[in-house]
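In structure tokens, the next block holds one chain alone, the form predicted on its own.
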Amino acid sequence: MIQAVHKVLGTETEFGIAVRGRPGYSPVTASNLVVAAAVGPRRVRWSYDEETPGRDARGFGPIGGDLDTGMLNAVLPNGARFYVDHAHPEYSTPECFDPLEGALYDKAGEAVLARVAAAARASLGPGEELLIYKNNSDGKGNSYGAHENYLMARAVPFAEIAAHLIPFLVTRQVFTGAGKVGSENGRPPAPYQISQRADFFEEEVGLETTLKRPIVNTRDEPHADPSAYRRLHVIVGDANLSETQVFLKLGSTALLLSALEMGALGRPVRLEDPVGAMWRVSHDPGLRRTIRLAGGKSVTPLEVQRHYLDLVERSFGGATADAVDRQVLELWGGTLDALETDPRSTADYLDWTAKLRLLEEYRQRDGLPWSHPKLRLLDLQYHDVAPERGLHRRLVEAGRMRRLFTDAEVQRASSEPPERTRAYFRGRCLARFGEAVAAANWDALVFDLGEGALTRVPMMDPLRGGRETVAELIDGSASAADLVRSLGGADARTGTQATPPGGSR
């Protein structure tokens, strides 16, 4: 058993993105487009220094990787990195501390799109619409992903995370799908599945995202002090609309993370068939069909998911419990209890029941078939990050959706960083002396101070360099210059590593 690391986390979304009105119009240049609006003519561009997502978390590699492509790339104010990602726009979420935050700052990204989105419209033609989604299939066969990322303890052997990983991310999808008209991949049909992700996972554990993915990805690319830490980098999940869903998906997923680290999860549960289950429990909205053990037994999602509740209830719960911890395991339980009962009375916060839940009153009023073109297109809509057309913005304004933020809180977080981790000094510096930035990535800036050779500033540990430590020193400085020399052990003009409060050299 080792001591549980504090779980700093973030989401990756890539969005759909479309212009109607004009056939053929590239999906990449459309990205492009929506990432000028945001970063405008003065961007700090992202550093590939130091990034490996070649490197295999079984011992492989780094075997290659594409790393600048040429595509727009850019850090946003708020810490966040904003860029193309083949043909998406993407947004990565700043360094958050807990899930609560998370989903925040994972709301804060649909904000941006929309912001961007209305500034980029202004580049079209008459009769041009930009529509951008926050979904991950275009229902064509193709599918772009929402991942996850957790700091770790680099302690914990692989193979022991990949072994609970795989049974929890299975059945995880109960509480974290978004929901999807038919299926695609290959997969049986389906008139209505739970997730839109399930149908396009083909391996139980590798390192690719876009072709044959695995159910447990093997990159190990920590952005953090390597012999301290890794990166849990998720790829299995939906991207989600509902901020008690992001909550519950991040909480839920931290805590069996932290739970194993400190060895409370005893043996794993071993699926006979993890690949298979992935869809079928998709497939299955009614919630009772079962998946089969490798011992032959036969269980249902739902237990499945009790048991790794129990278990982290009891390294977790009680009166010592963090009161976000208390809250994510209280609305885990009550989201298995719920679903246990009718799953539809979960579809004022579950995203998959309330479309689902949608799509039935349409199909009652109009009497349309599941094979109906229309559901397609109401699916797709619910997913519209405009405000103005969103199907899921509409059930929020209606009071038919739970609330975590208010739309202030989320606007503010679209500009202005987190303040506990490190988060916190990127997106400060960016405010403060963006001219002076030359380049970011996740555990570096570098700074051009006009002196000769750039300054790089190392940020190693993700929970240093908040608020706390160095709000007196960004604000008490008169420029970039002032900072790095406040900062200690660098002069500027030699273009040796600086070292932040919290961040080693």
Given for the second form:
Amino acid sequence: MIQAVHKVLGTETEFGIAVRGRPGYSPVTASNLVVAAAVGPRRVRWSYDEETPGRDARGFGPIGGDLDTGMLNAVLPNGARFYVDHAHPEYSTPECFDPLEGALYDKAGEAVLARVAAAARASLGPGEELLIYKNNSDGKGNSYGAHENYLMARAVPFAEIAAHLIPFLVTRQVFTGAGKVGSENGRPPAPYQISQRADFFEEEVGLETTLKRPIVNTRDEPHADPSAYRRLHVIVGDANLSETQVFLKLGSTALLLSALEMGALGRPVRLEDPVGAMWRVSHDPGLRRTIRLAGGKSVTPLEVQRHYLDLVERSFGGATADAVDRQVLELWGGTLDALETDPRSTADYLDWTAKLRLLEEYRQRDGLPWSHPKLRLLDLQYHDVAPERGLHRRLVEAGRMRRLFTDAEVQRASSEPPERTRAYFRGRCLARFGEAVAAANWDALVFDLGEGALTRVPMMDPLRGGRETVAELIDGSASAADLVRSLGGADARTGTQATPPGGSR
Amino acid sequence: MPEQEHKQPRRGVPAEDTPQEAAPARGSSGELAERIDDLLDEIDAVLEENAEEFVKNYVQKGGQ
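Cool, the form predicted on its own is there; where's the form predicted together with its partner chain?
In what comes next, the whole complex appears, and the chain from above leads the way.
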């Protein structure tokens, strides 16, 4: 039994992108346009040489090579990373303290994208429009990711994590799916399926994210002390528009991982064919078909989820869950009940059932067969991040889908950092001393104090550097040099490393 | 951070409706059909033109 690590978490979303009025426009060019519009002429560089775990902590000195890829890469004042990855604009939330905050900063990404798409209009011709979609597939066999990250104790053997994660991830689709018209990647035909991504998984465990995608990804880059932590990188999820659904996805997974750390999950549920089960579950929006376990027994996805929910609830023992965890447990249980009774009853907060309901209404009104292109357009446009066009947004405004946050809260999160993680230090330093920040990364800030060598401030602990410990320090510093001195007397001239924000360890 | 869920004001739906009821639930089936038709009309107005062409042109090569 291991002490559960506080589940600092975050999401990474690759957005689909197109230019109306210019069908052949390269998504790479369009992505660069969007990120350039976001960061303006003065941007803080992302330092790639911090991207390896376990490296020597010496990071000062001139930063070189971080722009060699020619890809735009920036840090936003809310502590997020915004960049071009492959052919997509990608937004990584800052490190969030809990799943509620994670959902808020995930939604803040949509606000950022909607804003920059509008700003990028100036670079386009008359009648042309940048269109940005928070989805995971173009419907033609090309998929792009919506990844989740969770801080975990290094001490849990990875094989144990994978053994529990596989059945959990295969079956959590029933409440994480964003819904999709049709099937892809050689899977059998399906008029409508639960998940955008399920068709694309071909292995059980592996390092890939673009080819032969595995259900459990083994990337090992903790962006924190590697002897204490790992960062679990989950790549099977769909990008969700529903705020409640992002919260449920992050919350249930974080609680499962904590229970796993505490040794509370018992023997893993072994699926006979996890890769096959992945798409079979997705292709059954009626939620009645069973999947086979190793050994021959059959279970429904909802039964597997109930099994894990039950173990997670018991893992609390006599202890009282905090308010957010209680909210997750209630929502998780309530969702399984609702899906059991009638999946349509979740259409006010699950993307896949909300979209299905809308498609059925169109089918009924216009007599459309499932193969009609208008249904594919409705599917795509459900995910448009522009408030005036996005159909999820239309359903929210018509009172058909619930929210967790107000527009004002989402807007605020798109420019201000979370307050209980190191993202606060990163975001506030950028907002206050942006000109002096030469480069940034998840676990370090590099200052150029105009005195020769650069000074690196390490931030190896995701829970250090929050408002409580550093707000006064930052607000009370007249300059970046002042701040660096206060942090521990770093001497920029000799290149001494400053102490981490929040005190030395 | 919000602890409680915030509900958006709903167009044409009485304020005391719970989210679960916000969908069909109230009123006669005629009223319901009308409300759905209104929403679909509203969506028709913002849908991209020429669905077939538009969907065909949406191609995203090179993602994770």
